[in-house]
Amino acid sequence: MSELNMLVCVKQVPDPEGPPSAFEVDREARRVIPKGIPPVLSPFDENALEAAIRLKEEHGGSVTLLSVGSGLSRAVMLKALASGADRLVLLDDPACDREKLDAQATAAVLAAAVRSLGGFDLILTGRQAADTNAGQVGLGLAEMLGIPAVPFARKVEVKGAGIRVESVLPDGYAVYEAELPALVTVSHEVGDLRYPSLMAIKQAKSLPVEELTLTGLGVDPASETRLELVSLVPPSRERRCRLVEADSPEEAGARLAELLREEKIL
């Protein structure tokens, strides 16, 4: 087929490798506040970008990055752009704060952006975001665009006028074929995103960056929201300590085993 026109949807999230102690739960605002945690691309979205770059290297074409959020870090996006993408499109608006958008609203905003940008042969997303782990946006986006979707890809290949996808299963993988245009959600089995060179990062600064607005797209995220967050609380942890008293190590071991059986640990 002719060269692929690909779109990769990427989300900025607090670094999931950050320590749990750096995340604070605001019960009144019902949101998680990261402290001292830098933003990064969601790791599964990095896998999706790597899959797109490999397809571009094999078949030619272009890769457009699309990110929706609030207070987006340009440095994070520049690194992603330098990895092998050709174009960056951003929608940076307080109404698109990651704590405000549910899966339905996110998919609706992305669908409006895709329609505004024009047709794409292939759209790739991560299988889920590292902050919510919901895994709903990609498939919801495909539904709104009226195109086929294949989830959990570990490998994506172009076959004739369509694609062949190996989709991860708990005990192996399934093979699907779909006509283009299509959407694929990508799993970590594809492989990590390559690290861009310093030269590529410098060159990426000259690549086109387009900014969209909610007004221009004619979409209101609040009206698309379907999920109501009633409460948000940190997990409670209860710790108990029981001392095993005995006259010998053998007796202590036997009593410890009895206690573990009582607690149904053994």
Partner chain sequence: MALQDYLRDMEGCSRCSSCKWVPFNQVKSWRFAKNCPSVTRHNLHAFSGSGKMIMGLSMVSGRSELNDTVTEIIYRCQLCGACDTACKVYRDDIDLMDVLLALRAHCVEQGQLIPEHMLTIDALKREDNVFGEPKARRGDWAEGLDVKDAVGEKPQVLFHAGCRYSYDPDLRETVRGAVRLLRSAGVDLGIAGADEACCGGRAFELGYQGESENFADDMVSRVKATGASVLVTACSDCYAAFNYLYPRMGKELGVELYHITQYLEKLAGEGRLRLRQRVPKLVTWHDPCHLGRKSEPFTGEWKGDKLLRPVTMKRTGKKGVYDAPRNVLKSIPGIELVEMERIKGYAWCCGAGGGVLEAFPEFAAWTAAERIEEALATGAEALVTSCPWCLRIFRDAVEETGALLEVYDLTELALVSAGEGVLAGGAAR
The other form holds:
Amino acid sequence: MSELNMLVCVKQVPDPEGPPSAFEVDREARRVIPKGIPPVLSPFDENALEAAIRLKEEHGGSVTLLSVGSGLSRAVMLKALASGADRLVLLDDPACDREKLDAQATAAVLAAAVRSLGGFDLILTGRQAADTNAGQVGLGLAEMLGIPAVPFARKVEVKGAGIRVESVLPDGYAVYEAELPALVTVSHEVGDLRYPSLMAIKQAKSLPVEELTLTGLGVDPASETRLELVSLVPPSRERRCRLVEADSPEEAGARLAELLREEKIL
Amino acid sequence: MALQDYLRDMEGCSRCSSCKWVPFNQVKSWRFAKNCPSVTRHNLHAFSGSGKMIMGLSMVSGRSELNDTVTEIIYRCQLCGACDTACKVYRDDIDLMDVLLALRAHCVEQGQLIPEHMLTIDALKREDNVFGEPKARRGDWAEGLDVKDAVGEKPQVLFHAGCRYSYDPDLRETVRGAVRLLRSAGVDLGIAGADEACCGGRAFELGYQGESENFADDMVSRVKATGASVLVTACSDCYAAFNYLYPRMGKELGVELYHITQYLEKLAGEGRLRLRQRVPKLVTWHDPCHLGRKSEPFTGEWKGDKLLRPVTMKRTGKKGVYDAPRNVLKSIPGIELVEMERIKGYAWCCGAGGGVLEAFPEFAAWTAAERIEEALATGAEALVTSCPWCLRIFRDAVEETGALLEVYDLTELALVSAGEGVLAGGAAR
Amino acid sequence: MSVEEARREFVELLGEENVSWEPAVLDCYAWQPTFNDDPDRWVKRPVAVVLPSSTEEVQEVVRICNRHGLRFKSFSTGWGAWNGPTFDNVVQVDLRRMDRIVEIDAKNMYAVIEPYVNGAQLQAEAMKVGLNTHIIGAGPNCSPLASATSGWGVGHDSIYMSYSARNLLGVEWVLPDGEVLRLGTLGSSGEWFNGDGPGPSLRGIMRGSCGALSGLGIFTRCALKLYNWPGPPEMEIDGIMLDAKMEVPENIGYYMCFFPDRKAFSDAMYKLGEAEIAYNALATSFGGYFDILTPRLFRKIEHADSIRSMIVNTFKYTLAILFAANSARELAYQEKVLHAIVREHGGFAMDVTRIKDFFSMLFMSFVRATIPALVFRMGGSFSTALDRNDALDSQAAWREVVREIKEGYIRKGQILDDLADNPYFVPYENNTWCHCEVVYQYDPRDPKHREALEPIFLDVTIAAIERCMEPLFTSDPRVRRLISPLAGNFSKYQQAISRGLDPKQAADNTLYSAEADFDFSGIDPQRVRRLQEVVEQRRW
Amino acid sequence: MAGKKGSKSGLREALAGLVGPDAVSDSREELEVYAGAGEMPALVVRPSEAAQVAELVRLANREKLNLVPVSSGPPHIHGGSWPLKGSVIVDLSGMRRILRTDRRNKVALIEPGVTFGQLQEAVEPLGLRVLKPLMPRANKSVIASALEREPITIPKYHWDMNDPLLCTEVVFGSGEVFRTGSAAGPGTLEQQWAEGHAQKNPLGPAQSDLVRVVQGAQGTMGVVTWATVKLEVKPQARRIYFLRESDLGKLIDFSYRVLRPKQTDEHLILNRWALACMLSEGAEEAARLAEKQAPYTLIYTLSGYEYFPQERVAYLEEDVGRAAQVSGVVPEREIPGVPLQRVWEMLDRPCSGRYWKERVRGGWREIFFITTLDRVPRMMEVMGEVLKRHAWPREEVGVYIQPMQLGRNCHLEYGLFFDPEDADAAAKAEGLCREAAADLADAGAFFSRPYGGWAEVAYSRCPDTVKALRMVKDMLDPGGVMNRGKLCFQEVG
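We have the form predicted alone; now please give the form predicted in complex with the partner chain.
Then the entire complex follows, led off by the chain already shown.
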């Protein structure tokens, strides 16, 4: 098969590994404000990028990174680019703030971007974004583009003129094959994104970066939005502590099990 | 606190430029009067403590934007804190150091990231150390030492080596010597080995304060798990993290904390450490920033008008660890201590801190070379310090510049004096 | 005008790292909140900042500005609003890289310095050879070259070391057209030891009681008189300011004297001057010390009239006097004279050297003038009412005048309560004449305080004219327009000098030759009338 | 304006209209006194008040006159006031009022004609003393001396080059009246006094010090109509000391040691010939006296003021004695062959009768400039070579070294005395001095007061200064009416 022209859609999110205290909720503005943590690529998107790079290594081709958002970090994107992608396409617009854009609107903007860029054989996305965990954008995008989609990939391979994908199920996996162009949403089982070298990051500055605009794409995210955020509150956490008293560890264990059953935790 | 929360501090700057100089009482010469590596090297006002605050003010006021140039200026700074000490001679209502930290957190939150620092953070997340070396090999340095496994053997004293001592092969003998020294004084000592992790201080200074908190939480639980009642660290960076940053983040280690110089002073005072062998040397002492002004204990956060803040809650740099290492040095027979001009709360930085070594190594080396010159100006044969980061960069600088100066860790000299070692030529490697 | 072209040429001349036009970097030169009575506190943002390292580079920078229709504004250490640009097309020339002490001629008692040497550095080096440098009251962070050539120049060592303008010998001066003018012996033989002549002294157009504040070019090197220092060559001090600990050096005497009333104070001051005994002398009120030493306490006793009155009136006339004697004999003589004079005038003298901690704290604060900057502590900023100096009696009166003005603003909560009586009162040259400025402190972050700055300034200006004084901030175009007609139309001459030396008007010279009107809107019409009245009365 | 434009009689009338007919003269006899070695002036006018001076300058602008201000009585020595042909001499020596003395602030406000003797007489009863140059002639104007930056004999009171001159009123060549220093205004002098001012501050007004460009200008910028001068307290105890030495280096070393801590009052060095001439009535007596003197004598005094004067002198004597010891010199209390009283007079009084330089042989040439004490030996060498070349007896050259600016530099003066009837000697002195000036300047001598031919020597070395000076001249004397042809203003006017 000829070289694959791949597109990986990546989302910039506040580092999900930050401590709970790093996520401050502004109820009034209905926003989560990250404190003291950097933006990162949503981890599943990193997996998608890793999958794409591996395919490129095996079969040649190119990897384009596409990110839509507001206040996108060049550093984060360059690092992603440096991992082994070939070019970067950004749509950075306040209207695309991740707090404003719902899945539908995101997919619509991405679809417009993909149409505008044109010519991709394979589109990869993360299975879901680390901030919303909705998992809708990839499939929505495929729908809008009218191409087949395979979710939850744990392995993506080229097979003949198409692809073969192992898709994670709760108790195993299913194998799908699809013709190209197609879209795959990638799961973490694919493996972590490799670490670029410092040299690669610095050199990535010389790789092509394109900027798209909403007007250029002729898409209005506001009119595509279907979701209304009514309120945003941090989950209330309540801790009640009960000491299990017993004479021996064995007895305490047994008592604890009973209690857990009583509370319907087990 | 976010950058805009420091608005009053930033707009409180009168631009007097005291932040660029050693506190004026202590200016002793033309040559060594400046205190800030950043503005001394780069000259534009923006590089000074004041300049960085004004840039912050400018951005918060919507007059300018954070971009790569501004980010680089913010990070071309060791966060050594000398500006903060100098500023506080005159001001009660500006916490310059906090503004510098907030600026970095702001950069990180805005995704204005320095690539080298991103890698450091990746390394930390992946391997629990700033170098990205394998976690499993963290304890290798202690191989064959007579020391307890802190995990399970319940030592009284937990020895925390820190990332640099754990992985820097050139410093391996130094840290092993420190342990031998403590053991020779009969200290019931344990190390966590592969279970030790980074203190997270570096992440904090790079602006990744959230990531840093994860490490603090982790450290607290690990220390508790060992059951040790005393924590001794040979690393000044870690000491400052434990003594200042952790309380600032609301984390309690729940142990008695010592920097090794303090612990040696205590042991010597109790007669457990006997420094009897003569070490005939004219030496000068370099106060590591993190052992000195930056380790000053956290005394609570003052809410409201800082002009009314009690002096006891103002960080002035005076309460760092300055006397302990000097006392130990002086107790070594044969050692003669000559002071450099910039010492204690107004000491010139070694150059390695604040992520400069990682991102701007040539600037770090220049800063170290400045200090070497200052040390040479005292006529001393040796520069002594007690921080692996300082030690490393000074040894590199001496090698680079060919300066005739030996560089020692305090424990190296103490070890010799305790009759447990010998000095191996120039730099005791 | 081509800013782009000029920037390119600057980079070519100085290298990338010594030129910037990054907005946030430029803002570091536009933030000039001190001595800035514009409530905005920002001054104009320069179009570029450049860092020359030599006289030749300074010349070239100036020539580039001339070629491209830009103006230049230089500064040395850069503290105070007068260092910032006043036009839209200004290149800020930061002289930081010119930081060398070129020479100390210990025999002939002068030092040749570049702009970015500060007072503390020069003093430290001078003391090593038994000499000292005059340090202005603003503190040792300031550039001695700047105060001698371009600014003002009073300090509490002025009784022994004069006023900055009078300490100049040879001067190297890059004129606004890029040519170099070397004053005195420097121009004739390359030596630094004299600054006047041949014939008429060009120091006369270089500066007056105030300098041109970069409005007439850039001073790149100058020779400054140094003075005798009989104290130790290096000071052994532990601590950085209020925590300082030190032994009393040999032949040093330090006294705090208290006088019962203004007459006793003034009479005694005249006598002390004539006795030629002092090394440092600063008269102020006790409140003046304690508001900076214990600002929190002061915030607490605000408006507590009884305590206020006690502090104000008990120790109103305080003189700190320092002796640095050349021998024990001399010190004994100086102390004897001091006691005699103080006693004769009904005062008492406290020997500070005997209160060791207090001495430790104050000694370098005095000798190096590190203490005045503590004036920031109360609220973050201060300003000062100063006038052209003359006989001590006139200055003693000025103190009272400004105290009155301040009281009104303190009552309204528009400046901080420092007990109103806060003079920086120092004699020059063995009290041959005198300086008294009255400090007022405020919090620049408080809009109410900021709003009061202009009215106070106007009040002080009116008061100065009333007392036949030239307000020293004649660098302010508004004051210049008011005062010039009352003082020989000096503005006309300054403008002529500016035109003569600066044909293309490339220097940012607002503070030297521009004139402007006060904005009287919002000012009590009675005060405006009063101003017009005193202006009429004070013509000759 | 009365009188015909351009004609001398018309001019005379016009001037008489300003100052009164008695105050204008064109008598040749009178004019010759002013001519000096210059050309014959056309007229002399003697204003009696400041306002007349201003009018006079304005008239000069209209009539394109050349005004040459003169304040001291004759002889006019240095050439600063030697006129070009046809000049109008403005003789201010008649304006000799002491307008105010102020004991408390130690200052006197005086007119230009006031002489040192006159001022001394006025202030001594107040307990003050006048800062003066060494042995000025009796009719020397205090203001003229200060305007010419003549060095005073007490270096510790010479803080800056313009001392002891403080504030002035000056009529610029433009005819505009200006006041400098704290006299500038706001307020009249009377109003200023009422507010406690005393015109003590020499700086300003504002951002220039125009008094400094009037000083040293030899009358080319304007005419000073009154000025304040700084006075000092008259000591209650005084002692004089002499260091008699052949090694000038030791005296220089001693000078540095005691000038730095401001220990001495009067402080100067004379060679034996200068000392002898100053203390003698003529060359023969001088020759006799000189034989008894050491090659160099440093004269210094120690003083005590109001409080414990004797104790001040006593401790200083010990401290200065220590310095002398270190320098290897021995203070003595007298010099041979001269009663102390005469030395005191030399220090304290202007010359009574004839000017001392005139007394020696009648004629003299001098050469003086500024250098530093440590450069003096080098200057002596240079001068020695010139003397040798011209075969002028070395021992008959007076040397006067006067530290200035608290010891930071010094006035170095050589005096050559000759019989004015002896044309050869006069010509020789003339040539020698011209050559010496050039050689000394090459060696770094600074001719800060460039009279006559020294102007060329001084200004050829500093073209940038010349350019700026001309700019200043154009500003203050746009019509070029003030003392044409002096300094570097040859082309002007």
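What we label the rigid core is the largest C-alpha set whose atoms superpose within 1.5 Å from one form to the other. Predicted model, so just to flag it, every value in this text is computed and none were measured. Numbering follows the first chain given and starts at 1.
Determine whether E262 and V165 move within the same rigid part of the chain between the two forms.
-> Not in the same block.
Give me the angle, in whole degrees, that the smaller rigid part turns through against the larger one between the two forms.
-> So the smaller part swings through 18 degrees relative to the larger one.
Give the C-alpha shift of D247 between the two forms, in Å, after superposing the two forms on their rigid core.
-> A shift of 11.4 Å.
Core-referenced Cα shift (Å), R237, between the two forms = On core superposition, this C-alpha lies 2.3 Å from its counterpart.
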